[in-house]
Every structure is written in structure tokens, then in C-alpha cells.
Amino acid sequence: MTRNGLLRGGAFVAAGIAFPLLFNAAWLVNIGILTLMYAALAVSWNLFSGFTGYITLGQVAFFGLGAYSLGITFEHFGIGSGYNPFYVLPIVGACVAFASLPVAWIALRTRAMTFAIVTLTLLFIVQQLAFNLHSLTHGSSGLMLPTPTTFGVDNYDRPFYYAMLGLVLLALLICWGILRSKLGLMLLSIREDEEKARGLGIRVTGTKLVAWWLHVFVTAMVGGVWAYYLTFIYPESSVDPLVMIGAVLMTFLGGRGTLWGPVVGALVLVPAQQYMLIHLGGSQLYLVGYAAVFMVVLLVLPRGIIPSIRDGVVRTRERQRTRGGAAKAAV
């Protein structure tokens, strides 16, 4: 904890707590709750595969049983609309991650490769259970969730803004804890070498499923606030693989294995997404610019932006140390 972290971390909360009360066009709030939303996702994405190595691509699937959780409580459950379905959020995240465990512990039997086909047909397995699950899903019909008429129609957009808000500081929060504790230096000694790390003695197993669990948990947590947000959803809109896909891209965008490295990618590539398909959308071609953007940005900043950033920092430092010191000999 350093006084330009503590820096950061304040301004980036000023900076979202803000941002609707400067800002409160609906459309512009739209897209903060987008952009926060992929910056859960990539933070959450991030603590398991940016500190394990493992690349999992079945994400998606438990913002999908995130969404379908939140819904099917409101529909069996009557839980009520305002402001109690969020706070039904951490036991539907707790409840969808206890349920991954048994999966996570057979896929994580596999390495490289296999992991992430295994994951990846998680996807496709929530997906036909939400095609097929008539009484509880409504299969392709979708589920519907209520309204929540007590927003107002003028600032509706703002309690899912502070929701999708506060998740991402939940997961930056974790994933500095991480950082800071010796869970995260189990996880990195797993990603640099996973049987030395054994040999160490370190519980390899039981260190990668604390992981995973907290990126589930968050992960479903996400999907049942964006689904509450639409009151609809349906297989195709909430086991989306372009949602998994675009959170991975912004997370080697900023940085693998970072803090700010998975938000900072969503902050460049949601907007620029966003005005993409607002200018070109209509060709279809904004899909080339969106490309296009996150090559530029990988060609000059290959490691992501924060290390990149981080690495020209220290040659920085170190060409002024040299000239400093042979500054001294001449003399």
C-alpha cells in the first residue's frame, strides 16, 4: 500500500462516483454500465487466469447461470423489485460458485490447451441447459424479470451504474488482497512452475479452486445485475462468447496478471466499441476499427499497456542513473 496507490485507487472512485452526476445523459450512462460490466468481467477473468496460467474460456457460462439465477429467484422466489434484488446478488454469486467447485476440480486435472477446451464447452453446455429447461428457463421464449418502476425513468440507469460499479471495486479489492497475500504468491509460484510449486509443498489443487471460486463468484454476480438491467434475457444474450471473449481481450490489452490492467482495457476498448458501432455499425465495418484499435495497441505496447508502461518507466530511471553516475566520473 503506497501513497500513489492509495492515489489511484481514490481517483478512480471519485472518477465513477462522478461520472453519472456529471454526465447523466442515458445513453452516456449506457455505456459507463457497459464499460464497467467488461471491467468486472476482465478483473474477475484475471484472478484465476492472469495469476494460475490457466486460460479458461467458459466464463461466460457462469454469467449466464449468474443471469438465469437472478431471474428464476425473481420468478419462484418473489423477491421483489427496487433495490432487493441486489441484495440477493452475493448469495446468488456464492451459491453459482460453490456449484462450479466439482467441475473446476475435475477440469483442473488438465493443463494448457485441454484446460481451455474443457471450459469452453462449459459454454455450450449452459446454453442447451438454457434451450432445454423449459419450466425453469422458459427455453427460447426467454425469462422476463420486472421492471424496477421505483428508479424513475430519469435516473434509471444509476443504480445498476453504481452496481456494476461496486463489483469492480469487490473484484479489484480481492485481487489486491491477493496480490498481498501468500495466496498470491502460491498462485504466481503455480503459473511460473506448477511442480516446483508442489515440490514446495504448496497445495496446488486447493489453491487454484480459492481462486477460481472468487472469479466465479464475481463473474455470476455481474451477469445477474446486467440481466436485472435488461428484465430479459435468453440463451443467446446470456451465454454470448463474444462477452467472454471481449473481457479476455481487455485483460492482455492492459495487462495479464496486473491490478489496473484488466479495467484500463475496458476503458479503451468498450468506448472505442461503442463509438465504432454508433459511426459504422451500419456496415458493419466497425468491427474492422475495433479490430484495428486493439492491433494498433498491442503492436506498440505488445505486453499490455500497464507493463509496457511499467517496463518504459524503469529504462527510463535506469538511462538517468547511468548518465548520473558518469556524470559523477567525469567530475
The other form holds:
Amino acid sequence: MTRNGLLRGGAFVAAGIAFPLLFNAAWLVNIGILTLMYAALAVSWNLFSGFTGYITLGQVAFFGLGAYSLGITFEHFGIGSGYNPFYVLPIVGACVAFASLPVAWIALRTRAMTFAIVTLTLLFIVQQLAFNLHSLTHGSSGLMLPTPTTFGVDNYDRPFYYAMLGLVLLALLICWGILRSKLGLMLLSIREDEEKARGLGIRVTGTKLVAWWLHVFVTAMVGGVWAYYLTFIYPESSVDPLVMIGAVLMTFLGGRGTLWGPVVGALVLVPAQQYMLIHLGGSQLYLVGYAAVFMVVLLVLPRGIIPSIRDGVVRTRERQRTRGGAAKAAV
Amino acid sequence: MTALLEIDGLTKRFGGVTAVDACSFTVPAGSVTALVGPNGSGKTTAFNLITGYARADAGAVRFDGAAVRRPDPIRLARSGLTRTFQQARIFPDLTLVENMVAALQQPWTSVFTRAVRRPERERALELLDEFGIARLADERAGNLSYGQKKLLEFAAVLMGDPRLVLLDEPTAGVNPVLVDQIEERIRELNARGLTFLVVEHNMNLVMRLCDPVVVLAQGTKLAEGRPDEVRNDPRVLDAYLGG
Ligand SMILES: Nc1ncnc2c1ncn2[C@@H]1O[C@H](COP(=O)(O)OP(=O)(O)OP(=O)(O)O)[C@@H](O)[C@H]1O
Ligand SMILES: [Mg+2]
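Show the form predicted together with its partner chain, please, because up to now only the form predicted alone has appeared in this conversation.
Starting with the chain above, the whole complex follows.
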């Protein structure tokens, strides 16, 4: 890890841990949870789509599956309350991820736009399942999860906040590991030229499935934490196309294929969205604001914030170097 | 000499055009075999059929004595048959070294190991050096010139230790100095036991370097034999000079 990377990571962890301790107003911590939730979703979306170039619009289906899996587990097994359900999450994540592999394998036979559409239909299929598998999900009347009573009233939100923070860090750690590993090299070569990669003997389908598994693993856990936090889930909220759009937007805003891009995107967009939500009232006008942000991003920073800043830094350094060289030559 | 690659009755139609028409030839093990013919005679299409990039309408391919039933680029590359493309294909956003290491065929167990391990980097640098582009090792491959990209693609396919390399016009659009360099590389690798099938329009190079020479015209084989035999074959002269 480079020194700068370590500093950046350390600063993020420190700020993340300190935030609810400094600002303990419930509504602020609530926005913090939402921001981290989107950050975790955006980072794991980027983990698959940013690294492979395959745009998935079905991620939220697995968010919903994670949410329902935890809810259903609550109903049918005594997993206790308090912190215990958090420990069940990795199992939920892994199960959802394994269950998604056959579907992913089929979807990955398509490319580009077709893949985006196929995965988008996944989202609606899971929503319909949530509506119709009454015995498991209670359909449109929703599913109740037990409210953890041991968390107290004053800082009730904190455990959920830290759980989300943990998931963001996990997702970042996975991305960071991928970027340094053979897996990353293989994924990037697939993104650049999949046919060529095949010709070199890279097992493209298996490689994509590994990235897919990892992104569903994190996504489903995020869904689980979210369900436990709200203690009440129903089909429209747990498989919400707007959440999907949000995660994709944040990744585009911050910079696709970069480590920190999706986090930056979430840090900018979620608070902005909440602000608009409060000030523009309950109307759907904030969606117009969303669209406006997207337009501006595409026009001004087509590749996202992080790559643009990086280019700027490189250019400034180059300029300084040439100027330094010229000055030396003059002496 | 035993045949490393045997092509038998290979056929491919695109609508009304028969790009490859009942084509049969063999690539002897240890040879540098040339595949020549006028533009549009089906050379690249034949490469695509052999390496699994396109599905043949008829015909059979045997590699190393075994029938290749459904040619698949991944499996073929892993069993030692690899190719380059007429328009060099490299990964522009990766560095040269990363391009080289990506071409190493990895077992699943090393998926989570470091992207570029030291011995892999050393092997990549060694090969890049043989191709005269080692000083660019950590540049973005997208910044290379056209000819350098061809060199990189050629060098990269060697990372997987292939037994048969199909080169599609390795010297097209490349300056004479680089052409000599590529010729030198092919000779040296061939001396070490690597077999080549080369599509090439530079006839002087073909006559110097290749034996046997297979001539295609409109998808069918016109002639096959030693370079001097082929050169004096009236049908070949006709295909190239006539119309
Ligand atoms: N995908 C395709 N669809 C339709 N026609 C094709 C396709 N690929 C090749 N052809 C046709 O098949 C014929 C053979 O093309 P091919 O590219 O194999 O020729 P070539 O011998 O490699 O020529 P060159 O020396 O110019 O590279 C041409 O008539 C071409 O138009
Ligand atoms: Mg061709």
C-alpha cells in the first residue's frame, strides 16, 4: 500500500468512526447510515460493473434478497436480537451470492445493452417474487423484523451505522485487493478486449463470475443491515429501482473503475439528495435535481470526479516540471 | 515430418460469399509455414475458423494429432495454439508488462495472488527486451506506435509458451528495421522448436523465411509446396498478377 493510500484509508476510517460520536443527533446519524449504505452499494456495483465493463442494473435485486433472507431467517430460526443478527450476515451474503451464480452465468452470455436489460428484469422478477411468495414474504403487507431492544434509545442508530461502515470498508478492501491481484488484471483485460482475452487463454466467464459473486456477497449483506435497521420491509422499498439508479449515478459521478470514486460519489449525492428531499418537500422534485446533477456530471466531468482530479494533478506536476527545467536551463 | 496442424475441407460462407472453400493443408511440426494469397482470399477467415473465433460450416481441424471438435479460443490457447490479429490487439489501458503478464495462462489457484510477481515481471522484461521495447515496459500500451503494438502482441502470445503461433500479417505497416527484427525473432523462436503459420504479403520475406508455402485464392488452396516450387507455379502467378 502506498503512503498516500494508507493516509486516505486512515482518514476515511477515522472520520467514519468519529462522525456519530461528534454528531449524535438521530437525523444526522440517519443520513450517515444512508450515505454509507449507498457508498457500500456503489463500491460493490463498481466492483463488478466498473472492473468488467458489464453494466448491471439488477444489483438491487440482491439487496432485496439479502433483506428478505435476513427477515425470513428471523421468522423461522431463533437468531436472537442485539448484535447476533449481524454475525449471521456473512452467511446470508454468501448464500445469496451462490444462489445468484446460475442466473449470472446465463446473463453473462449476453453483452452490453442486452446484459443491462437482462439484469434489469432480474430486479422486477425479485420484486414480483416478494409480492407473490406470500407464505415467506407476506406479500405487500410486508415483513416485520424484531426491534433490537438492547441498543437503548439514545444511540439506537449507532450499531447500524458501524455495521454499514464495516461493509463499506469490506467492499473497499475487496476492490483494493482485486486491483492488486491477478483477478484484477484479468478483469481489466476483459473490460478492454474480451475477445482478445479469450485468445490469450483467460477464462473469461469464470473470472467474471468471481467478481459477480463478490459484488452480490457485499450487496446482500447491505440489504440485511438495512432491513434490520428499518425492522419493516416490503417489496417496493426493498427492491427499489431508484436505489439502483442512485448507486450507478454515484459511481459515475465519482469515477468508474477507481477505488474511491463510488465513495466520493455517495458522499456528495446522498446528503444533497436528503437536503433536496427536505427542502423540496415530499414531492418527487428531488428527482429533477438528481437528473440535473447527472447532466452536469456528464457534461463537465464525463469520466467522474476522481479521474478528473488525477488528470489535473498530473498536468500541474508536468507544468511545474517543465517550468523548473526551463528555470534551471536559464541559470 | 509430422503435422502439428491439419486442416481438412474447411468451409465458411458469409451469405453469398464463400470466404473459405473446402480448404485443406497441413502445418508440419517445427516449420514456418506461410499462408499467402490476394486480398480477400480468406486467410484471416481461415485463422478465425482454426482458432474458434468463427464457426466453420464444414471441415475438420486436427491439432497435435487430436481432432478439435468445437474450436474454442480459450481451450486452444491453453493447449498451445495461439494467434495474433491483423489489426494488433493489445490492452491499451494496461502497461506493457501488465499486457505480458495477462497473457500468462493462470491456474484458478493464483487468481488472488499479486497481479505481477517478480519472476513474471522478469520473464516479461526478458521477452520485451528481445523485441526491443523493454525500455517502454511501464508505459501504457495504448501509447505505443502501430508497429510497436504489433511487436507487443507478438511478444505477449509467447508468454503462454505456445507450440504453434498463427501470425496474421506480422509485418504489415511496419518499417523495414522492425521487419528485420520480426524476421529475426521468428527464426530464433523456430530454431528453439516453435512452429509458425504466417499470413504475409511481403513475398521476399516469405521466400526467405517460410517452408512450405500455401497459396489461397478465393478461399481454395491453389498450391502448396517449397517456396521455389510455388513461386514458379503458373497458377500462382496468374492469381497474383491476373485477376
Ligand atoms: N464477418 C464477415 N462477414 C461477411 N463477409 C466476410 C466476413 N469476414 C470476411 N468476409 C469476406 O470473406 C472474404 C475473405 O476475407 P478475409 O478477411 O479472410 O481475407 P484475407 O485473405 O485475410 O484478406 P487480406 O489479405 O485483405 O487481409 C472477403 O470477401 C470478405 O469480404
Ligand atoms: Mg486478412
